[in-house]
Amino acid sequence: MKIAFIGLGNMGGGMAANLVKAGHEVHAFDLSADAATRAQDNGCTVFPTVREAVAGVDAVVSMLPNGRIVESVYTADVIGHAPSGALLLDCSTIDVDTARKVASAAEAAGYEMVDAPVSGGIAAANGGTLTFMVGGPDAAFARAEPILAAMGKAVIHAGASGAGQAAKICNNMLLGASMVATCETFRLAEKLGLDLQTFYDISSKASGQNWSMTSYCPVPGVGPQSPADNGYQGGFASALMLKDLRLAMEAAQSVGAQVPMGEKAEALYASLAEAGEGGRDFSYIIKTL
């Protein structure tokens, strides 16, 4: 199958090279030179345009950085462009409205369209473990499905268009709000006297447990190997932890949902970012405790 991959930063580019791997012909377009050198170098075939990417695909993949970009690209440059029949499915995380509109002018023009976010980060885009929450017609998540499997571990469709959107939020607001609880709670074993190792063989099997702490512990030394024992570098960067956080908060107004251990998790990661410490893992956040 020919793809087309826009956007090949730190999730992308692993993306669009496990796709190569699964025996797709990827065509690829980064405004980055080096992003898209890394691309070719992975077996991608790099396009100076979107509109030359896209030009006589079966599909077209995007991962970009917000929804601004996303309508940019898709309405200016690849509805319209892209061969009539070509599935179109965006990656990105970004708001639930902009992820339905975008949809509706693709279905208005003939295409099939789904919104794909993915959980795991760098390290699961590189190896092909990510899991993605798909919104969409069933037709079109049919199609999309076996794209997706290419480069993730778990494909789960939520339901319409915008639903992955929405669950992506829903979960990365809880992922942020679990990671805050579980620092403050290492914190306040430190300081009571406890020897983190043991506080983490204890918790870990009993009913504190949970994903930031088992699979992700914030402090060196314990637990499975995590952005923590390598000076808090890569994994998922604080202000990417942030943007989800504030979409998040977006996403409650707008329904008059009450969402405070989420409000309070953004107001943590928003201090962080102004410390200039945006770019650290989001477990970095045990820093400032």
Ligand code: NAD
Given for the second form:
Amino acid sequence: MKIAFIGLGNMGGGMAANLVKAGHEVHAFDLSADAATRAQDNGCTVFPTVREAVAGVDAVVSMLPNGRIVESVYTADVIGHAPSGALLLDCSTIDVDTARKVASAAEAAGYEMVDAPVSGGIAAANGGTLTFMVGGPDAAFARAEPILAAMGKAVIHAGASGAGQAAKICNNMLLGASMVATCETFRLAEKLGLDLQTFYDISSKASGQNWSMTSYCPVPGVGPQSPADNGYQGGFASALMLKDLRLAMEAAQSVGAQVPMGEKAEALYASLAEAGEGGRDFSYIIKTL
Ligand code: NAD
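Since we've got the form predicted alone here, give me the form predicted in complex with the ligand too.
What follows is the entire complex, opening with the chain shown before.
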């Protein structure tokens, strides 16, 4: 297949390389010359504009920073410029309303489109082990699945247009809140005089067990290897957790949902970003408690 790939940054670079490895002809575009050069080194053909990259392709995949950019790229340069039968797949994490708005514009112009945000970070993007949560009609999902499977280990149909983004921000709100709860729990355990490895051994086999504790422990030297063992470098940046929590708060407000734990997590990650630590892994929140 000929596939255009727009946005070849930390995530998109590895994803586009995996499409090449799967035998696709990848037409790449990024505003950054460095990102475009890396894509070329990985076997993509780089084009000078989005419109040239999407000409004559079977599908368009995008991995862009935010909803404003996704909307402008699709409305200005993809819709009406990619061939009418091309499938459009946006893998960026963006707000549900913009995802639905762009999909409606695409459908009105005769395209099938899915929102397909990912779980998994840069290592999963490079290794082809992302999890995709997909929103869109059944027929569009059926066409998207084999393309996404070349970049991930799981491709799940979440529901209609926007449902992929809804699942992503709900999952990440739970992750943010559970990381904060795990961090404050270890701090309390420490102040109460517990040995933290011993507390981990107990809680990881008791009802407090959760992913932030047993797969991503925020305490250095406790549990499996995690960013905490590497000075809180790598992993999932606190700034990206803050972005996802803000999207979750916006979504909650738009449907009148009460999310007190999500709100608290958002406030704590906002303080971390203000302190200039947005580049640290999100488990670094333990240092503020
Ligand atoms: P990034 O900033 O590394 O990459 C974004 C790329 O888009 C950059 O190379 C930038 O030059 C390019 N770009 C920006 N505007 C453009 C435009 N108008 N046209 C073409 N290219 C443009 O970001 P990333 O970490 O790769 O994240 C991409 C998306 O994936 C975001 O929506 C993010 O929330 C989501 N995400 C990231 C992670 C992660 O761990 N990094 C995990 C899950 C989801």
